[in-house]
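Okay, so here's just one chain, in structure tokens, the form predicted alone.
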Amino acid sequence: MDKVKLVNDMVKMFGAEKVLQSELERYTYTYDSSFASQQNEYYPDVVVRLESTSDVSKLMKYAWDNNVPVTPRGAGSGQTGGSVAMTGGIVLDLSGWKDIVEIDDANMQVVVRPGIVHAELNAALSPYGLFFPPDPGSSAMATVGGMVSNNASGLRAVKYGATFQYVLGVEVVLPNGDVMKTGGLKSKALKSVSGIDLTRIYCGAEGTLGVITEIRLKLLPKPQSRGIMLALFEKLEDSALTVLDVFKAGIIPSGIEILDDGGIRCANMFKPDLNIPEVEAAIFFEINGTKPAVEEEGAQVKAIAEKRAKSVEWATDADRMAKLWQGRAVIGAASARFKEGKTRIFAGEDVCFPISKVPEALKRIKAISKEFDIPVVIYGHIGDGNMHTAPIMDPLIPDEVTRTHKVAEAIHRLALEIGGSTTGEHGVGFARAAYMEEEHGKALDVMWAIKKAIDPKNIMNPGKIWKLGRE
């Protein structure tokens, strides 16, 4: 479709002031967090920025029946292209779509538009004695909408899951501009297995069935208490088998966090005053719940690390716990210090593993690191296996950038040839499209199957999940 015709129609369908037309306001949707994103220049043709269920319906309407492909982006934090627009068409931006609709705590749930900030929303239902469980480490930008389409977890996923757990019904704007709400009409229930589970089907569908414009969210009351455990490991496969142990003692701490002996450093670096003991491997445990429990259950875990661990420490007074969870709560910055000169990026770094193979996976990321000699920090949530790998590299040597990509493509195969996943939690987007088919098999074409039966013109999201070219 001509440019000029698109930019001035979208004009005149909802006013000037909802365009983004320029360069440099189309430069700034050109790339996410991800290290292959910013590697190219993928140009929307036209940026609108929406904030109705009307005026998406139109837009939809208008770009299904001009065949023009549409992307839609929330706060644009995530770290696999999922959010640009590899083909050109329309960004619908959502990020200023922040509404809650309505705090239904009597019912524990909440109605929430899909730019509404995570941090934001636990803010605002605080009051309420609730929450939203998934945590992802980008709380302070992550939209709701985004988290959605990507089943974001985040760092308490190993007592309360993923997002989808949570999500209970939501409006969806098809790619023909028809609406549609799954979960039921009026439902105000917590649970429901009246027909095809179409909710879950847009849970990780990242923007390739549709556009979210309602979300209505389970929530659960507040823990009382929690209290924080550091515990030092001097072999990195005692830390593991510490984690095992403490699954095996019917213990389920809110969130499970490991450190390798390059993020100790990292951390050290950013923040002196932490003082980590360099060992090869840190693990913060997370317990939660009523105080009595809490009390109880940290002194379980205390006695199963003792047995292997260096040094453990416990706390639940708050200035303790805020002081060593630092630790851990620094790292995605922190990464950046490794080295001078250098910066971290995002390539790689969401695999997952078998709890019981997290050891052998570190060590042959080591080996990984080390045969292309680019340096990587490893942290993450081994309560579910799930381990980011950061990369360290100068990004204006190509040299550099041609091995980094070796390293995460190495990183991929790896969690692939030891029964893992090439994400545990930020999506596919472009980024690991080319993994799929090796992961999936036909479940593959499956999935394809429903994407061409929602949307046979394949306008919404294109090369997101499936790699360009495929009909």
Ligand SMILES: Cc1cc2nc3c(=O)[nH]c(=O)nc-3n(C[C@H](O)[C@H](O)[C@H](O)COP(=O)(O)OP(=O)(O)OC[C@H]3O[C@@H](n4cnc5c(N)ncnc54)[C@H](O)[C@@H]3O)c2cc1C
Second form
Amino acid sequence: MDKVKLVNDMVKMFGAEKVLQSELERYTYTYDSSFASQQNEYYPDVVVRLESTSDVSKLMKYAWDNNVPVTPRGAGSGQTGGSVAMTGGIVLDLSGWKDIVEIDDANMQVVVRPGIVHAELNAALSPYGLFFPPDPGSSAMATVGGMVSNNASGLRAVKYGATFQYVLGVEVVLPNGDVMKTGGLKSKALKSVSGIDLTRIYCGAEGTLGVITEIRLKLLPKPQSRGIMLALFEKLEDSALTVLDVFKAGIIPSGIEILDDGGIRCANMFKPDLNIPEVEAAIFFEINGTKPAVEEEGAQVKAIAEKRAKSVEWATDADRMAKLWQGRAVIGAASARFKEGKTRIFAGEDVCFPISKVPEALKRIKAISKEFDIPVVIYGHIGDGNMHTAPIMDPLIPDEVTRTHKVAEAIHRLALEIGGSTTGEHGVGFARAAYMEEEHGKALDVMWAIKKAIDPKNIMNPGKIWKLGRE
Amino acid sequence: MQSTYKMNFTEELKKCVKCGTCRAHCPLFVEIKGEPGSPRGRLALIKQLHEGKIQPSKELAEIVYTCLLCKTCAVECPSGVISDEIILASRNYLNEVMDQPFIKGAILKGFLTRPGMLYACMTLAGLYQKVGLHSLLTKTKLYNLLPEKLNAATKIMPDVSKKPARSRIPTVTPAKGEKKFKVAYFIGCATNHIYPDVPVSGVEVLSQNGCEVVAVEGVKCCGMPHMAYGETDTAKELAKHNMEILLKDNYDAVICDCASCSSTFKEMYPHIFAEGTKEQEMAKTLAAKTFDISKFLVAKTGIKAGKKEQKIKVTYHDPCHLKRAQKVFKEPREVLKSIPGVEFVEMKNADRCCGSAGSFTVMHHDLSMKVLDKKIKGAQATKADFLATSCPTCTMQLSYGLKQAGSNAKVVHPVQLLAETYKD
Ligand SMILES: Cc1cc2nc3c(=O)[nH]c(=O)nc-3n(C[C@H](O)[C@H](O)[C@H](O)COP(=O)(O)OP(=O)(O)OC[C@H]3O[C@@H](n4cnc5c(N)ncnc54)[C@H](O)[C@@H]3O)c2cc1C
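How about the form predicted in complex with this ligand, since we already have the form predicted alone?
Everything in the complex follows now, all chains and molecules, and the chain you saw is the first one.
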């Protein structure tokens, strides 16, 4: 379609203040946090910022009639290029649409618009003693629309699971502009098995099946109390075995995080007063619940860890907990500043291994790092096998870029080889589309059939999940 | 891309991995919303400029100038990107390669329709003129662009203060009691002309706490406004001039009551002179000697308050140039808490920028007012009688905001309240 006409039509339909059209403005929508998007500049033809279902419906009808691709976008904090427009068209920025439609504390649920940021939502829920449990590291910037679309989760996923477990229903503007509501038109039910679960299909659809314009979320009561334990292991295997023993004892901590030796070194370098002994693994346990339960479970986890760990410390007072947790808290920033002149980038950063295979996987990732001579800092959610691998490199040196791509490729392949997944929480986007065939086989065809049924013209976020050219 | 403000653009810009954390913290982004209004967006465009993929333009300049330089994004950035300095350096570059036509747009778009801002603008323009910053006004074309009435008003010179602080303070004020330090007091343009009671109180407080205070004569503007508008060459001249005077006698310390002046001395001067030059050495020496007044009282003299009680409730707003630039935030609170009778209450988001950012409030009036609105709501919720802060531009902005909101609370510098305790 003629680009000038497209822009003019958008201005006519929504007003100039909602339309970003200059080259500079459009450039700022060519990236998210993924390395992949920063290596390929995919410009949208126009960016439209909307804040109502009727406007989104109008936009989709127009796109449908004119065969214009539409890429929904939240905060653009995704790590897979999900919110960039690979084939041009319209980027629909929903991050300004932040309304909380209703907090229904009696029924422990909330209805929100897609642009509300995770941390903002939880701040608003706090006075009600409620919270929306998935907790991505990007809580301060990720929108709930983006979280649903990527089915995000975080370091407490081991206890609370991922976003999909809390989505009771969504309002979606379909590719042809029609509006539908999943989970029951008037439902306030916390459970429903009425019909095929369309809500679930939209959790992780990455904007390929329509635009989510409203979300009904289940909430949980905020836990009363928490405790933190730091256990240091001289052998990596012992750390993984300890985690398994904790589960076998019937305890589900709210978080179980690992720093391997590289991660420990990196955290110490960033904050020398942390002074974590240079062992093969540091495991951080978080236990939450009622006060007596936290004390009781904490004591049990401590006893289990002491069987293999070199040292264990358990704390429930706020200052000490903050101190113990610091190593985990600083690792994101610490990996970014690992080496002067180098940058931490997001590629191959989110693989998930079977928990029993985590020690093997970590060793092999180290070998990959060595083979391609790209340092990789490893940390992550050992409680569910979801590891964050952070390549440290110089994006301005072409050879390092090539080697980094190889590292990411090898890490993805490793996950598939040992029975894991290429992505535990960040999603596919276009950065991982190449692995979908191998990861899913026939199931990818069925996913495509669903996609074609809902979006026969393939105007919704083309190039994501399925590689461009699939049709 | 070269800039007088020392900056290795390649290395600094490389650090941004576009995680978007800054979107959560920028006080302007929450108001502007779209990605070009985020620190990440601004940096992405500066990187394009640096790599020669885009050219300097009015649109780019407008984006680069839509920043409060409040440092929040820099402080919160996990990758350590010094975004505010990158913005300053790129403004400097744009200023050198462009004729600043963008200023015009900003002015005409913004404040002139707001009668309430007339005063602020007159004050600012009047102040600039009074302290001899004609060159900045001329170069930025501010003069030409002001509408006739306003232009005339600035030429008539509004009475920005009753009597400047300088004329009320002796050159040397002896220490009361045992002399512990001999300090130079830098009276900045804004406190001198707009809030003269601040330096008067500052000198009194220092003298009460064992300092011989020299209100150094002949100093000029610290150069902050010039830096913010990319006029680095003028800022350098001012820096040289001020350094010569402030380092001539061997003072134990150079004291500022204005957060922007002290942060300019501590942060910016060392950045604008080439490595290894005599000027850079001087800048480093001055940086090491410069103290915010509250910091000096807490760290060096200790605070000895007077006996007169102040039965008042006080809250405190952290100026960006003090909290984030100098990590000074406990000290002004300690000064306030040392005052007999004062009930100190913390306000919500005390360290959030007030939206003033020097002349930002004039150039981007609507945006600035939105940022201010949040601040004022936080201050009002404390029901404090006094909103203390350590920066004259914050004071101007906060006073305006409180007045608009119908509040009777007064904005003061912490040392003004402390000085009251010495009066019988
Ligand atoms: C530092 C950092 C830490 C992170 N930590 C975690 C973590 O711990 N766990 C985790 O899961 N993720 C994490 N992420 C990844 C990312 O933040 C999440 O995937 C997040 O859910 C994306 O939200 P967003 O609003 O930024 O969405 P975007 O990146 O803007 O979009 C993501 C996808 O959702 C689609 N989309 C967005 N809004 C809508 C809508 N309303 N309707 C339909 N489709 C839509 C987009 O088209 C795109 O495909 C992290 C990212 C960063 C930078």
